[in-house]
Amino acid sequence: MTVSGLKLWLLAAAASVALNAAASAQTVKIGMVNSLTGPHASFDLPAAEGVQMAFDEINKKGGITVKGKKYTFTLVSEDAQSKPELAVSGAQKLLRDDDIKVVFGILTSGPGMPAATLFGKSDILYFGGFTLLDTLLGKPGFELAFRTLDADSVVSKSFVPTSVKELGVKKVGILLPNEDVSRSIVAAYKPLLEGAGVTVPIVEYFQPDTSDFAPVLRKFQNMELDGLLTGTNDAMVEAIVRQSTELGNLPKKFLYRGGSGAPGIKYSKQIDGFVWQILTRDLDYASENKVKEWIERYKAFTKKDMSPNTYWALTFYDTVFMMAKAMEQVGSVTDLKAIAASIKGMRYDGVRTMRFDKDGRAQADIDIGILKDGKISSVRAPFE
C-alpha cells in the first residue's frame, strides 16, 4: 500500500470509527496529530494505525461503561505532513473544537514541539512519543501530558549493557545529527558505556539533511573503533552502514538508538554485528502469545502485512486502554485531571507492561534486536 493510499485508509477508517460511535448517543471525540505523510511517516503511520486499531476494538465491545452510560469513541486525524508548522495547524484546528479534549501523536521532535507547547497551554490531555517531550514533562502546563515511550535515560540503562555484552565492544565512537535531541543522548549514553568499560574517544554531529556522510565518517578512521552508536532513522543509518563498509578503517559493530534492525540486516554479510532498539516489542520474532495474537489483529485491522516499522504501532496502542479504564474508575470522560491521576497510578500488563511516573514519563518493557553471527534475535528488556 503506498502511503497515500495508506493515509486514505486512515481518513476512512477514522470514519468507519465514527459511523460505530454514532450508534450510541453518547461518544468521546478523540483528535490525532500524526506525520501521515514525509520522511517521518514511517513512525507516525504505524503509530495512528495503532490509535485507530485500539479505538475499533473498545467500540466492538461496546465502548467503556461510565457510571452507568455507555460511552464509544470517535476520532478526528490531521495530517502533520512532517512539518512544524503543519503539525501547529493541525493542532489549531482540533483545538477550534470544544469537544475534543484528549490528543494522541506525533514521534518525532520536530514538529512535535510546537503542537505540544500548544496542547500545554490549553485544557488538554496528550499523548505523545517523541524525545524532547521529556524535556516539558513536569513543568507548569505540561500537567496533562505524557509520553509513551521510555525515555532514553531509562532505555541506555538496558540498551548499554545488552549492546556491549553482545558485540564485545571495546572502543565505541558517537555519530548523530546535530540536533539538540542528539546532545540529550550523548548525556545519557556516553557515561553509561564509559562506566560498562567502553572508551568513547570521538562524538561527531552531521546536518540533519546529509545524505554523503564520507566526510564525516573519514574523522573515525583509522582510530582502532570496533563499534559506532549512531541514530537518527533507517534511511540515514544505512547510509552510514553502506558508506562505512565502502570507506573501509571503520567500526563493523553498530549500536543503533532506535529504528529497525533494517539497516544493518541489509549490510550483515559487511558487516560484524548490528544492535538496535525496539522501543514497544519485536513482531518481528515474537515468542509470548499476546505479542502473537496482537499480530493477527493488526494484520485483520489494516489488511497489511508486517513491515520492520510496524512495531511502532504499539506507540500509543495499550495507553488507548489505560485512558479507557481510567475514564472508568473516575466515573468522567471530561474529568481531565482525574482521569491523567487515574493513569499515572496504574500499572497496565497489555501487549506492553507499562506504567507512568508522577510527571507522565513511560516505564515500559522494550525489546532489544540483535544481529550476531549472521543470526537475528532479541531480548526482552523489562523496565523493573
Given for the second form:
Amino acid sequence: MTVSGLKLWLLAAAASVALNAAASAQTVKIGMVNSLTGPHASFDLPAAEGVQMAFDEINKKGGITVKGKKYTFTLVSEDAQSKPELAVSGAQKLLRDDDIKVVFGILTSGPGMPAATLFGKSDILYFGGFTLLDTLLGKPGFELAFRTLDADSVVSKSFVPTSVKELGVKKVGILLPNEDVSRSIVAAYKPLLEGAGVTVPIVEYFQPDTSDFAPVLRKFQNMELDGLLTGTNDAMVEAIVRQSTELGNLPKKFLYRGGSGAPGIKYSKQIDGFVWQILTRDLDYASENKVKEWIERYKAFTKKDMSPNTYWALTFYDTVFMMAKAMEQVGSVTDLKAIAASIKGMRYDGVRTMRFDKDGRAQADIDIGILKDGKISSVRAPFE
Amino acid sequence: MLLDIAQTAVDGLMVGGLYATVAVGVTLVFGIMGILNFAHGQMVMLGAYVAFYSVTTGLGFWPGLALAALSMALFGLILERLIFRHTLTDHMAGLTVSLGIIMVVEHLASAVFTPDHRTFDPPLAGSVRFAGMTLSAQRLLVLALVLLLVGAFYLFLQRTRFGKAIRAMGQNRTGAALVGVQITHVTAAVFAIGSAMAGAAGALYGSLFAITPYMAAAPLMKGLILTVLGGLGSVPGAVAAGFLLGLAESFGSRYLSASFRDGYGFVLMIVALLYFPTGLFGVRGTARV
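Given the form predicted alone above, what does the protein look like in the form predicted together with its partner chain?
The complete assembly is shown below, putting the previous chain first.
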C-alpha cells in the first residue's frame, strides 16, 4: 500500500469510527473505487477524500433519518491503480459484497468505462466523474448512473463566450490528445467558437502520452493564430505552453479545457492570456464564505494543504449530501430507483449549486479561471 | 518549406540525442552482462527527480546533472552488487528481477514524490534564431551535452585501458578473463557507468519535459528499440539509432500524424531489421561495445 493509499485507509477508518459512535444507528455500506495510485491519482485521490469527508460530516451529525430510524454510513474503498483491469477487479470485489448498492468514484475514462459498465449491469447506484460516462447515461441499463461533473456540452456554453471575450481571440487552433474524449470536445467547442466569430483553421490530435510537442506544434506555426484551445490535463498543457513559448511564432493565448491554472500561471510572463475551467470551485481565490469554510474543513479532515488538484475533492462532495437527502425523502436506503429519481428531481445548494437531468448528467455552476495582463481572477458561470 | 524541414530535422536530432543517451546505458549492460535491464528506465526517472530537487532547493541545474549521474551510478552499483551479480548465469532471472525492480521503484517513487507531475526551470529559457530557424535554447543545450557525453564515453571506450577491458568483455567474457581482465570489477563498473548515463539522461529529460513516477516507460521502450535497432551491445549503433528514431518521430509527427508518434520507431525497427537482421551495427553471434 502506498502512502496515499494508507492515508485514505486511515481516513476511511476515521470515518468508520465516527460512524460507530452512533452505536444504535444502522449502517449503510458505500463502495468506492478510485485510482488512489498511478498517474490518475492526482484527480481521484482528492475526489475520494471529498467522498470520505462528506460521509464523515454526515456521520458526525448522527447520520440520516429514514422512517424514524437512524442510519450512518460505512465505506469500503478499492484502488483502481489507474488501470482499467484493476478498476474492474476493484468493482467486482465491491459487487461481491451484497450490502454494497451504492458506489462513488473514478474521474478518468480509461478505468471508468469498464467499471461503470459493470455497475450498470449490476443495478448499482453509481456516481462517477469521467467524461465518457456521458456516452452511457440515458441508455438502457444506466438509469442508476450519474455523472457529477458537467458535460462538455454544458461547460462549453459558458466557457467559450467567456474565453473569447476575455482573451479577445479571433483565430484559434485546437490541439488535443488522440482520445474519444477529444472528439467530443471538438464537437462541442468548435461550433461554439465559430458561432462567436472565431476562425478555427486547424485541429490536430497527438499521441496521449506525448511529452515532446515540438513537431506537432510546428504545424501551428506561421498560421497567424492568436489562440490555442488545448487539454486535457495539467502535465500536457504545461508542456504545450512551455514548448510553444520556446518554439516561437505560436499563439500566446490559451484556452484550457479542464485542469487548473497552474500551467498558464507558471509561464505568465511569457504568455498573453490563459483561461481554464474549474469544474467545481475556485479554491485558490475563493471569496465565498461557504467555500472558505469548506477549505478549512478539508484541511482539518485530510491534514493536507491545498494543491492545484484539491478542487477535484468537490467532485462528489455535494452529491453525497444529495444522495443522503434523497434517502430521507423517499424513506428508504435500498430503493435505488426511488433514490435515483429523487436525486434527479432535486436542486441542491451546497458548496456547488447543482442538479441532475433526467439521464443523470450534472448541471452545475462552474468557475472559470482567467489569467490576463499578469492578473488572475475567476468568474462564476451559472448553469441556467 | 526547406526551412521547415531543417527545423524539423533539428528538433528530431535534439530529442534523438536524449534517446541515444538512454540506449547507450541499456546496450552497454546488455553487451557485457547479457541482461536487458528493464529497470534502466527507472534510473532515468530517478535521475530526473534528483535534478528536480537540486534545482528547486537552489543547488542549480549543473550540480543537479552531476548529482543525478553520480547518484544513479551508486544506485546501479548497489543493484549490481546485491542483485544482478547473482543472476549473471541466468539471463531470464536477470530479466525477471529487473521487471520486479520496475514495480518496486515506481511504487516507492509514487509514494515518496506523489503522482503529480513536476517541472523545473532549465538553465536556458526561450528560443534562439539560427539561419532563419527558431529553435529552443534548452533543447540546443541538451543536444550539445548529449553529444559531449556520448562522444566522451566513446573515446573512453576506445582509448582507455579500462575501456578496452570493457570491449574485450563484450567480445568474449572468458577470453577477457584469461588475459587478465578483472571480470567482477569491470561488470560493476559497466553497471555504474550505464546507470550514470541513465541518471544524466534523466536530468536532461527533466529539463525539457514533465517528471512523474510513471515517466520511465517511454524512455525505456525507446531505449530497448534502439538497442535492437542499433545492434545488441553496440554503442555506436545505439547512438546512430537514437538520432534516427528522433528524426523518424519528428518528421512523422510533423508531416504525417502526431497520433502515431511512438509507432514510427517500431516501423523503423521492423524495416531496419528486415535488411539488417542483427541491427545497424550488430555482428551476428557477438556483442560489440
